[in-house]
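There is one chain below, alone, in structure tokens, taken in the form predicted alone.
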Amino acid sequence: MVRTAVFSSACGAPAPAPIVRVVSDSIDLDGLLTRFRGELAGTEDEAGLYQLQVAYLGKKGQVTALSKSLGSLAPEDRKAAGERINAVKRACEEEIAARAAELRSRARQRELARIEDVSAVRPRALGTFHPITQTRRALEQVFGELGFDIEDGPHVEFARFNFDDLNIGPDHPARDMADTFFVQPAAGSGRMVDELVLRTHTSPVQIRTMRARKPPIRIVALGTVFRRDDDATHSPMFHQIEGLCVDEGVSMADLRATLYRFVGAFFGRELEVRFRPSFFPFVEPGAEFDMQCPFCGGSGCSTCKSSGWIELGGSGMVHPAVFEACGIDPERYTGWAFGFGIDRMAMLMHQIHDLRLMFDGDIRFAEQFPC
């Protein structure tokens, strides 16, 4: 028995010629598969591949239509026709998947082969830390390696911690309105115990630490401080570091040894340290300390003004009155302290001639000091 069946195309219009012929027990699908492979070979992108898949395997696709038409065949022809249609369907699916992988591989190869002129791309500027921040971090690292804890405190401070507990009396010139920023001025002619100031040094951190902790104490305090001053070497806001050591039996010899180790580690070479007698109300005895010029080795240069020495800051043994104000027995414990400007150290490290350059906010200045 010979039967002929005609099927619609993918778009629903009648096919111009029969695409399946049922002859005896078999169905000839060679023409359909050949046409599919020809269209597949001409597909160059994923969009075209998707359209081809819909045309042959979609709900109204040509292969799908053949499967749906099996019911119109004689019962003895359906099994053989179904097997052949399924074989063609699997072949179409496998070849579509292989073509998709091939197209993806080609796209990847084109992307890898693409050449750009990197010289035409403007390089992005890299950020950097401000020289004061760089110096502060270097100081923290050196003193951390020497066994000091890093402490901090508030910028707005009680006058008691900023002055009184440091043995700076009511008539001391440092408390004058011309030198100190008072956040809460004293009422009337008397001085309020709880008046507030912008801290003039980081020494209040030492007071807070000695009030909160029992000896032994070994700390450095780094931070911003404020004074009424403004010229090429001074700023109303600047940065300071202070160190404190409190324990039984510590002496000026320990202080000098610590400063000697510090300047050597910070500048990367052995440098001498010397003391010059001086007065500070919170230490007794007190001394200015200098270091041997790291740029000329003490032979004299423009940085040290041909003296061979650079002044760093003040130091001395903690005054017994400071210990008493903090509740530490001065008969049992001794201690030493030192302090110097971080800004000055930054100027020395980076050869900056004018302090005001570090506060102008000019990005061109910061770009000169990459990390």
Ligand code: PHE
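Being a predicted model, the structure only gives us computed values, none of them experimental. Residue numbers count along the first chain shown, from 1. Throughout, rigid core stands for the largest set of C-alpha atoms superposing within 1.5 Å between the two forms. What changes on going to the form predicted together with phenylalanine (PHE):
Annotation: Cα of G268 displaced by less than 2 Å between the two forms, core superposition. Once both forms are fitted on their rigid core, the CA atom of Q53 lies 2 Å or more apart between the two forms.
Once both forms are fitted on their core, a CA shift of 2 Å or more is seen for F36 between the two forms.
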Contents of the next structure:
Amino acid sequence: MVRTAVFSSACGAPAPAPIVRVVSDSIDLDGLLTRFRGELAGTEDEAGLYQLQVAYLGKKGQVTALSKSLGSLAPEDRKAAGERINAVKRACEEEIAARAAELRSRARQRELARIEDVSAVRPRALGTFHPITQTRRALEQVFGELGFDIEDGPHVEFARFNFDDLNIGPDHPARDMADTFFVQPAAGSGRMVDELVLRTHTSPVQIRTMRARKPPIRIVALGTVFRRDDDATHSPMFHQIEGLCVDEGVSMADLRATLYRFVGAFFGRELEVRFRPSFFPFVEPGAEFDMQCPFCGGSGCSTCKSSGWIELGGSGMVHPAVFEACGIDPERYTGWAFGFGIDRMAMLMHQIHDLRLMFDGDIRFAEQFPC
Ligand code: PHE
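Take the protein just shown as the form predicted alone and give its structure as the form predicted together with phenylalanine (PHE).
First the chain shown before, then all remaining chains and molecules of the complex.
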């Protein structure tokens, strides 16, 4: 019995021969392959390749239609016909992939031909983090591992948080116009505004934290601060880190242990820490603290100016007046705080001698500190 099955033709291809002839000898399969190859050779881009793939191998494609019409063949013919159709299908797939690779390589060649001298292409420079950012991140990492949360505060700060609530009274010299940048309220705003300043230290973050959170508190705050100062070792804008710990029974010994642990973790070796009595209105008792010089181990070198010690910053036990300003009961809680310069730490680590180099914005400087 002669049965005919006609496959649908995509893209207006000429109507192919009946399937019976296809399976009775391979001429029509060969014909299909020849047509496919002709069209493939004329395909110049990915869109054309895709169309061809759909026309032959897609759901309604010519090869697919052949497979579907296998059912209409005599059972004894189906196996051989199926194998041959599969072989054609594989051939189409492989040839489309090969043509795609060829088109891609030609496109690349054309692109390269447009560039006159390939070796003249400058490699793109990779950026690096500024040494202060690197130091800041390293500090955050170490204090994070010691169990401290990171807090933040604004650069434009209420004078009350920057001074008054830190027990720095109206007559304190730090409030002088010569030391502090005051921010003028908008002229004619007609509103009473709290006096605003550019924060002169990170200590107002102590106030913000204690107003917002109840003990136990363990935080560090890192950021930019501003003072009217400008020479080789002072910049009107610089960076500090503040530490604050408040809980029941917290003592100066905890402060010392924390600083000792921090210095050891940061420099990767055991270094002594020492206190020198000092005064800051928001701590009592107050102390400046030094660390054993990490470069000579304390025997004396140019970095520590032969003293064996490097000054780091200020610290002490939180003053009861500060607790009261923040609504924390000074009878129940005690706490300690410290603060020191991040820029100085970065200079130490990288042996940078002039602070101004850090802020000149010269890319040749920053490039020397790959991270
Ligand atoms: N805020 C002080 C300064 O800028 C440093 C300090 C912080 C001192 C915390 C004591 C406690 O110099």
